[in-house]
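Just one chain is shown here, as structure tokens, and it is the form predicted on its own.
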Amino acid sequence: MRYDTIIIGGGLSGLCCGISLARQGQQVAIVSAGQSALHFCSGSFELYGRCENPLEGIASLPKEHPYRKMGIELTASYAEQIKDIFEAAAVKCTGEATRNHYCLTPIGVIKPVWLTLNDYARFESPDRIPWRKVALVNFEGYLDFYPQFIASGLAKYGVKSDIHSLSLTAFDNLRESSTEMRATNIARIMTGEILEQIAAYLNSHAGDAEALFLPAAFGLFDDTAVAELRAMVSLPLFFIPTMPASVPGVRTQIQLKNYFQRIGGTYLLGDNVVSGEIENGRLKSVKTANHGNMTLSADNFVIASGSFFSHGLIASQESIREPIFGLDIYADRVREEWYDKDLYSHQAYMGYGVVTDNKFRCSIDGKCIENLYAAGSILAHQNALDEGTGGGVAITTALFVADEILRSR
């Protein structure tokens, strides 16, 4: 099978790149193993979390950083372009690249972010939370939501919380096993009469609260359940991320995947690229686990397979490697340099990844592979945890690579 571009990795970066290319008329295939980091997403995306204006902060990053390779102007442009892609895919979010806003994490920490799905509470500053009292409502038996932590976090900013536990007979089967009482399973039954029961409970137990908060367990495939429940309650209703799996993250991946397929993309789910044929400095084709000896060929390829979490990078006792092609990697050679025993100190391995040129083209033994690009968290010289750049790097580098591929034609 032949395509214009084949993308390895079907998470946020791979999908954004694939959508951008498919919108320009390319025949694109994405090979996706399945679960991606989006399944662990809180419902917000960070661009740069160390200062109020992300674009100003980017200027202070090292020149090897993916943002600096693209340049601030292009980074800002792609941060704006993604809104059009998200809107077309029905991913409804709010935010600006020139100013971070703030959201609650699953453990009640208030953190700066760039884009947030419209399900969630967001505010311009922790010092300007618009409510003095809220009601936190959990479902009886649901263990991945921590109202006490959230109440403690809000209390630091002068917000009082009433905590409620809602019991629904519809959850009886799920409650028989803690492994079944998960946000994604709860979200599947959040329709019709159950939403009406939840709304009745919220309206009768709100007391003097100014806003209502529930765990983000609504709207697995779209935001219909969110809109319906909000229409039935008398107070502003917001959702707070839970521990994984993340309903908003899964929903975002489904919506992006569905949009990619609607505009002509091919999404090969549950497959892995295992090898590739390189000839005269170009990648000619790849083989996947499911297609056996049948090769997938293309003019261009993108590796967006992620970092250690999704096995885009593999660490052994001796080395760190990219497992498909053996791409050049930036990493310290001595294992003891990879990490600090103090968990809260800087961890060097977080910045390891694939080495690329200024067009994000990969290399093997120092020789550029002219038509193989890298995007997202597999790229070296970024540290999403320290910098608050994870979603931003995934999105902007994906769009940059898509443009480079289009220019190369």
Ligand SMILES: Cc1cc2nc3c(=O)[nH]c(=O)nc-3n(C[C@H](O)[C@H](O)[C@H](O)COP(=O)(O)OP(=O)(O)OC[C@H]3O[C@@H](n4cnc5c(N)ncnc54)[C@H](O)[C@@H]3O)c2cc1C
Given for the second form:
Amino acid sequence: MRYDTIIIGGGLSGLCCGISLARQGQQVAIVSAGQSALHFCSGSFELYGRCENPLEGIASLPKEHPYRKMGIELTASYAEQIKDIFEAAAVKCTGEATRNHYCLTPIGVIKPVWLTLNDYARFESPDRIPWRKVALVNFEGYLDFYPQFIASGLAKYGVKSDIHSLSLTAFDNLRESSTEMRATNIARIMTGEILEQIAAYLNSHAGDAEALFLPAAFGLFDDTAVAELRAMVSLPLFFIPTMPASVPGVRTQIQLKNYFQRIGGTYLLGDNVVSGEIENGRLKSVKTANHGNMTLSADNFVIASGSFFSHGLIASQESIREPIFGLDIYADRVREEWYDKDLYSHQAYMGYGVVTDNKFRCSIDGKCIENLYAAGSILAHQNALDEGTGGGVAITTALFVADEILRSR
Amino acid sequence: MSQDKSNITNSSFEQCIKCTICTVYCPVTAVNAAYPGPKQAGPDGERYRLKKPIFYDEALKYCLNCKRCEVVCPSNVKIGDIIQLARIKYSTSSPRLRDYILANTDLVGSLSTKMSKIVNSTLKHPDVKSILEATLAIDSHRDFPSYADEQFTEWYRREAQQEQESFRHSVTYFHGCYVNYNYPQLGRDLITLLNAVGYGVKLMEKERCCGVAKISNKLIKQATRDARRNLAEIRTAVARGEEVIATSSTCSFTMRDEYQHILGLDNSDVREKINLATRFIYRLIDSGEIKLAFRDDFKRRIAYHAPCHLEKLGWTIYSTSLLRMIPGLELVMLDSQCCGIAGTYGFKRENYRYSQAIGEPLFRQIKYSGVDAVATDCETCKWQIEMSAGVKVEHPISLLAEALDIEATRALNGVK
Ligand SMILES: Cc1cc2nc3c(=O)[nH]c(=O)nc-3n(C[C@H](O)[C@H](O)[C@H](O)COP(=O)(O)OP(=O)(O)OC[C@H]3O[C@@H](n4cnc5c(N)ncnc54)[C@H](O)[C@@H]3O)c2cc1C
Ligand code: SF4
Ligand code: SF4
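For the form predicted together with the named molecule instead of the form predicted on its own, what are the coordinates?
Whole complex next, starting from this chain.
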């Protein structure tokens, strides 16, 4: 099978790259081993979380950082371009690359971010939260949402909270298997009459609260339920991220994938790229577990197979490697250097990944593979957690690589 | 120390990173709260079961073995296999008469084709359906597939066999129970298509049911016996230099993967040669070995439904790519989701309700799609969709045969 470009990995980065290429007329196939880190997305994407203006902050990052390789101007331009792609895919979010806003994490921490899905509470600054009192409403028996944490997080900024527990007979069924009362399962029953019952409860229990906060358990496949519920309640209504899997994260994954397919992309889910055939410094084709002796060939390839979590990188007792091609990577050689036993301190391994040239082309034993590009969290020299750059790197490098591929013709 | 004792098994449950992604996509979790879900039934439960078999939960019987959890798991955990193996190893409930009847598709099929007129009209009768429900717990809402009056193999030996020797190339066809007893036309369509491109179609000496229904009804001894027989036949075909192709995605999937993962039979020497008809044909076209020519008066709007086991194989792309080659065919892709029947699962009274609830979003999408027919590579999906969405379902091979310009195709491929 032949395509213009084949992308390995169908997470945020692979999808953004595939969409950009397909929008510009390419025949693209994405091969993805399983679902992606988007399923854990808290509902916001970070561009750079350590200062007010992410674009200014980027300048202080080391020069090997993916943003620095693209340069501030291009990073800014891709950060703008993604809005158009998200809008076309019906992913609704708000934010500016020149100024972070703030969102709430599942444990009530107020955090600077770049784009937030419109489901969630967002404010311009923690000192200017527009409500004096809010109502936090949990579902009885639902264990993955912690209103007390949220309340104490808000209290630090002078916002008071009332905590309510909403009980619905519709949940009895879900509670039958205690492990299965998850946000994604709850979201499936949030339609029609149940939404009306919830709206009635909210309208009568809000008291003197100025806004309502619920766990993000609405709208698994599209945001109809979110819009319906909002239309029925009289106060501003926002959602707070739950423990994974994240309902808005799943929805974003599905919306991007559907859009990619709608514009002609091929998405092969549940398949592993296992090897590639490299000739004269170019990757000619790849083999996958499912397609066996039917190789997939293309003019260009993108590896967006993620970091350790998605097995884009693999750590064994002795070494860290990129498992498909054995690409050159940046990592410390000695295992003791990889991590700090204190979970919350700087973790060196988070910055490990595939090394590339300034066009994000990969290499093996120092030799460039001219038509193999890397994008997203597999790239070295980014530490998503420390820097607050996860979503931003995934998105901007993907769009950059798509343009590089189009330029290379 | 044996693996059992050392608490380390060769199953993949230890690779689970507890991400819960599988639970989002399990069709049963979505409709049946009594089902513990793939994570709990699979890798989490396995941990407990290895300690003490008493932790086995009979609710695992609700698993459809659709493998959709495996397709989405980012850590390659063989969740569906873990669950099926646990059912076989730990469940104390034994198969009932009903399960024997549903699982023995070949035995029941060969009896029924002999008396097809009587059987077909009898099975449509509401009283008979009620009796089947009362005595055997086969749900009375379910329509039975009708039986053909002549088996495919009988027709083949009489009408087609001799001619098949005259072609340059050949391939062995695993027709499966459905083509043999219920829908021989599909087998004939395949022969028409392959003959037109210069391939003779051979059958196995003695084909057995692939075994999928016996596996899901825990008739493991019988399934293993059939599987061994089929593997021997496959090896004979491969030794002749032939690939073995099936028109049913589930037969192909079962012989490639379940023989090894569930029955523990080593098929690695021939696994790559067990193929699906659409993939076989696509590859011949892709490599330039054959060409197809289509009639210009063929105009149809068709929706494609991706069966679970075809999604697990990752081969949906071959069937849809072939359909897209037909100039007069407008293809509508349905969302990839389970139709709910899962072979014999949906026939059982205790499952019928869930089976229909699982398929509901698919039926709704089909009803609103405004298509002439639905195409799919699985026979049980066909029964389920025809019964529940009221739209005719055809196999991609039959559509290709219908759209084919036979004379022009023969000429293109140098077939006299
Ligand atoms: C738990 C967690 C939570 C996060 N939360 C946030 C957040 O809230 N906001 C934010 O901005 N960032 C967050 N991040 C950072 C996140 O990494 C990025 O935002 C982004 O989602 C990464 O996208 P990606 O496409 O590079 O990789 P991934 O999303 O990891 O996708 C890689 C894909 O490649 C596939 N793959 C791997 N190997 C192969 C192979 N051999 N063949 C085929 N396919 C393969 C995988 O199955 C996977 O689907 C989070 C990360 C993690 C791990
Ligand atoms: S998707 Fe895979 S890794 Fe995640 S919980 Fe399920 S089995 Fe475990
Ligand atoms: S095989 Fe299908 S029904 Fe069984 S647990 Fe997996 S997704 Fe659910």
